[in-house]
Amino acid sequence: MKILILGNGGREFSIARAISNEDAEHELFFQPGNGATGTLGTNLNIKDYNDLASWAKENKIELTIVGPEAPLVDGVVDIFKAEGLVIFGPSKEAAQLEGSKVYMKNFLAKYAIPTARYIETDSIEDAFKFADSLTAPIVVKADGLCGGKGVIIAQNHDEAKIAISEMLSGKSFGDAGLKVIVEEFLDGYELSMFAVCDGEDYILLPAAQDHKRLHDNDEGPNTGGMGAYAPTPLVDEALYQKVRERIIRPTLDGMQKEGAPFEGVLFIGIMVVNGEPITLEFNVRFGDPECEILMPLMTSSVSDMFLKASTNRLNEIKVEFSKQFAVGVVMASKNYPYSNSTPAEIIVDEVHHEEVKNFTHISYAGVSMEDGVLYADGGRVLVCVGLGDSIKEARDRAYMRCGQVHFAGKQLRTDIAYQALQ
């Protein structure tokens, strides 16, 4: 099968990754790719979606997969459908799920589906308002795409109407600010869960667990997020079932209300305050690092769910996973999240150690080549995945790939799945 894979990052290359060990013959292209991407397909540069679509038509692309929330938010699928191509992704009014904050929240409270008390307004008096009946912690979103930055978690009242100020002047996120949230801290703990979905029916891939501060023990700024397991033994059958119950099918049956079906990834960023699951946010793509954790994880074709999906005939296939466990550590360059990098060769030693040939491996991301030279680029750079029985020998995997990777001012994170194993 010809496949487009839109996107530049570690969760591109895995999803590349693990449909190049498909038994099947695929050929791979990539708009635009990264520098280690090229390895698995061919890399484009054709920027203009309509551009991209007639291009995709010329070269009889058979199924097209949107990573990054942009292109769909941009409405990158509903051009790509007005030409007859299959593409996998939510259309531009599905994708407001995650393009616009308010618009989550309000469908939320629409369709009674649990989530944080809350108001949404572009005043800065009943924002304040709202704070001040709010015990601290507060909650401050921007209401547009902020490259997963646009939520401060405010330690007081001063905090949260500074938050509030420099969002609603068009300081902090520009237009992504201009109507804020402001909302309950919710005290429990966080999960990632992916509901595949056609508008209709969906599967629920594992749970995983993010990290999104920079340093140990939860410290330091948030994130795109620094490291990932799945899956989580956070998670039992029963809240699996309450998920299913009270989140995903009330939202597949709302959007398919709203004229809107929603086809692509659901990621549901779910806090779970005494045992019940409340829902954070929603994003409409794979997490980054979750996607580099789960794909290896599935052992059925992961192509074909994506073409299912796509096709609305997710009822027709069984999606299966491995019982193994998957632990994926960030390496990040020197001065994120806070500035650019400045570009530093990536030296990676021959793997001679049986365990780490067969149960590791490396998903890059922010990464050029340049003479075959491969070089960190800023930002996060790639993800060590490590495979094992338990959490804890995945973990030790992944960090023994850590350990042959080098390159100037790499950072990570030591005690990634420390709360599955305390």
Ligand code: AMP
Given for the second form:
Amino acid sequence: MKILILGNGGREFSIARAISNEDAEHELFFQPGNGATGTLGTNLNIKDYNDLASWAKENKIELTIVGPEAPLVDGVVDIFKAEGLVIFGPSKEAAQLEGSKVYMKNFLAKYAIPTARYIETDSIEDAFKFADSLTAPIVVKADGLCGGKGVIIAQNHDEAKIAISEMLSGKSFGDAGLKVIVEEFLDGYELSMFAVCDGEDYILLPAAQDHKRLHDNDEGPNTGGMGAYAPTPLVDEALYQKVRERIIRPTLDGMQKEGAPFEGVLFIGIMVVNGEPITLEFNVRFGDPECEILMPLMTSSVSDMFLKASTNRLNEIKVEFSKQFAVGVVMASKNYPYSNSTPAEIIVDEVHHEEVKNFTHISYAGVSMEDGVLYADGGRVLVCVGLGDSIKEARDRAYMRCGQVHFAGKQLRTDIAYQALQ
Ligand code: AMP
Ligand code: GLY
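Got the form predicted on its own; could you also share the form predicted in complex with this ligand?
Every component of the complex follows; first up is the chain already shown.
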């Protein structure tokens, strides 16, 4: 197939890598891609979605896969579909499940899907009043997209009120904060679950765990994610069943009733509290770095899954997963997540060790290529992925690979998957 992938991260690289490893021949294009996706296909530079759709039509692209949330929230899927193109991802309206936390929370409430108790408001008095009714910590969220920074876990009522005031005044997040959610703090452990949906049916992928904090022991600032592993032993069949029955099924049915059937990846951020799964949030795309560890666990065709999901035919296929575990360790630039870093040359040692060769690989994210030399030029630079018959084996292998990657100022956590190994 001729396939176009939107995005420039490790997520998109890992999707492309999985498709490139299929038996069938594919030709890949990226908008815009990164310094490493150019080795798997052709990087484009067509920013306008209408122009991109015209290009896709002229070039007979058979499937477009959208990686990040921004183009989805901007309606790229609607534009492509209006041109009769096949594209994987939710419509602009369905993307509201991520684009507006107010939409999401109200949707969850309407369809009785478990979530934290909350108030949604643009009134500072109402927000304060609800905050006063909760015991600390208190969670305050900006309505719109804030690049993962719009959630404040306030340790006391004063902190919560400051966060509320700064959001509602437009000070902290501009228009994205003009409505806020104030909600109860859920105390439990967090999971990421991913359902590939075609509007009606879905395929649930193995549950993953992300590591959001920069430093070991979950210390330091929040990041986009410093590592992930799957499947996690923190989920058993009973929990999967609860997530299916209480969260995914009512969400797909509810979105149909709303006239916005959900196609694409439904990423469910779950807090497990006393064994019960509670919805923290939805995203409408794969997590990054979760995607990098889920793609290599799929043994059936990834491109066919996306194609069938985009054409309402998921019920025709059986998606299969390896029995192995995958662990992904992010290597980030020196100043991540605070500011940009000076581009640094990346040197990857030649791999001789059979185990490292056969059971690890690198998914490239924030990299550029100049004269055949790879530079770290983004926040999260790459992910070293290890596969193994146990989480420990997969993790040891991922870290063996990390030891072979060098660039100035590299940062990484040394404890990815610790919750599974305790
Ligand atoms: P969100 O973008 O809504 O997933 O929030 C980002 C992070 O904040 C989540 O991954 C959780 O770690 C945390 N969080 C969000 N809402 C809550 C909540 N109600 N209780 C506890 N932690 C939360
Ligand atoms: N790793 C979490 C995210 O992609 O939002």
